[in-house]
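Let's start with one chain on its own, the form predicted in complex with this ligand, as structure tokens.
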Amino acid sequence: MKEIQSNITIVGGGLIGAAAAYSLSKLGKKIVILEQKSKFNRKKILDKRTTAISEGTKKFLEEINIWKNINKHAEPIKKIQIIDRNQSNKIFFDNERRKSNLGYIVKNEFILDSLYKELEKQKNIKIFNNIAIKDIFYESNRIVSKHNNFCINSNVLLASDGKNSSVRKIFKTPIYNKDYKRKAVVINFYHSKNHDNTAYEFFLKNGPLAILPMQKNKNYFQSSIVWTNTNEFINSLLLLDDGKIINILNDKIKGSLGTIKKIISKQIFPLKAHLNSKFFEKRIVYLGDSAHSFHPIAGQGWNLGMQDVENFYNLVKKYNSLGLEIGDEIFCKEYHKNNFFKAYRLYQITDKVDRIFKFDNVGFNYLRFSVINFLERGKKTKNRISDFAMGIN
């Protein structure tokens, strides 16, 4: 059986695994990626979602020299409007104070495409497609994954195999999880009026509806809606023809983008969140959705995963400079210590904000009205919220 020696084995070449591999290749590490799907091909990708990239993530992408490639496909968010179900009750964010954008909207397929084009050029990265991890064991101070006719022997295994992580199942790492018993529908569409780089979040009775400004496609203004609602509503919405869906959406977004002209794509995602009780096992660390997933109300899941990537990258850099080997117990525990609390905090915030905005009785409606009013007037609190959303807090 052929044995491949590497420093780091990455399980899962999605948005997080690919970014981790690219950043770590800059530190001269030998890396193997195992991805259960076939070779990445942008033209065949089914995920039509967009990601709101925060300013904090952008800074790290600049540091590892990949932002210039992603930026070509990014539409800046310059303003955010949060609108309660009572339309006159609004919070308005811009970023005059920091003279920067509030974030960037990029289609997931372009983030992956930019990363894969660079990964394929790196001599210290080997990508195996159509390989799902199943057999992992230890050999003295190394971790080994075994496949049909080869095995990979490394210092540390990085699990970035998503929400239903196989690595987590193999090692029985406990998790806290929550099924919201709801769905999010993501609809990309053309509209008549320029979005003016504004993102909207409507807090409707049955769940939030976000509109994210996308890059213009030829002559068409384009945006993406992420609408959370009950399973029954989303299922029946998608049974309607596009004309009827457009009428419903036009009614909800109240002319913010003129009128909706055409639906480009529709996709449904069940809403579940989880948090691993720890972000490591012996010679294994969990990154991105394999460690945590959140209600998409704040659009921060990938951004937080990118903070895992950045912290892992900085830890490897530190170990390199001290001449230490990566992957031992102290290393894995330090990674956990740097990342767990941030994930716990976001898990709680997204969960509670969703709950508060769903309550619907006279008392709560008045309370929500007062809080929104207070936030709109209070500059300091507003600045703190926008710093948090930008990933710089």
Ligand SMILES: Cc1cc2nc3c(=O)[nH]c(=O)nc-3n(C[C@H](O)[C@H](O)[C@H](O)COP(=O)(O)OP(=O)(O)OC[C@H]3O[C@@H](n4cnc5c(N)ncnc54)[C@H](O)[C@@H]3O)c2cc1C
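Would you mind generating the form predicted alone now that we have the form predicted in complex with this ligand?
The following holds one chain only.
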């Protein structure tokens, strides 16, 4: 059986895996990417979701010299409005004090396209598609992944293979799961009024409805809705024709974007969250959704995955400068220490905020109204919240 030597094996070539590979290639490491899907082709992508890129993530993408490729597809978020039940109860955020944007909205396909165009230029990266892992085992101070007719021998293996991580299953890493028993529908659409680079979050009785500003398509204003609701409601919504869905959405967004003119795409996703008990095994590190996933209420899941990538990148850079080998127990535990608390904190925040805004009685509604009014008037608190959303807190 053919044996391939590498410093780092990355299982999963999606958004997080590709970003990790590209960043680590800058540090001179030999990298192998194992992807179970066929060769990346943007024209064949069925997933039309967008990603909200925080200012903190953008700075890291600038550091590794990939943001310039993504930026041309990015629509800035300059303002955010949080609206609880009705237009009179809201918080308004901007970032004029820092003279920067609150974030950026980019279609996933463009992020992947930008990354893969650069990955294919790197001589120290090998990409294997349509690959299934037969086994993963240890051999002396190395970790070996076995496949049909070859194996890969590495210092460390990065698991970035999603919420249902095959690596996590092989090593039986314990996780905490939460099923919200709800679904999210993602709808991209054209509308009549300029969004003015404003994102909206409507907290409705059965779940939040977020509107994210997208780049203009020719002469059409474009945005994306992420709406969470009961399974029954979302399933029944998608049985309706587009005209009826548009009428429902126009009623919910209260003219924020004028009127919805045309639906471009619709997708449904179950709402679940999880958190690994630890983000490592022996010579294995979990990144992104293989380590954690959250309620989408804050739109920060991918950005936290990118913090995993950035922290791993900085750890490898540190070990390089000290002349140390990456992937040993101390290395993996330091990665866990740098990342676990942030994930635990985001899980608690998203879970509790969702719960608070779903309560619907006179007492709780009045309490939320009072808190929102207090936050709207409190400049320092608003600034701390916007810094958190930007990924710099």
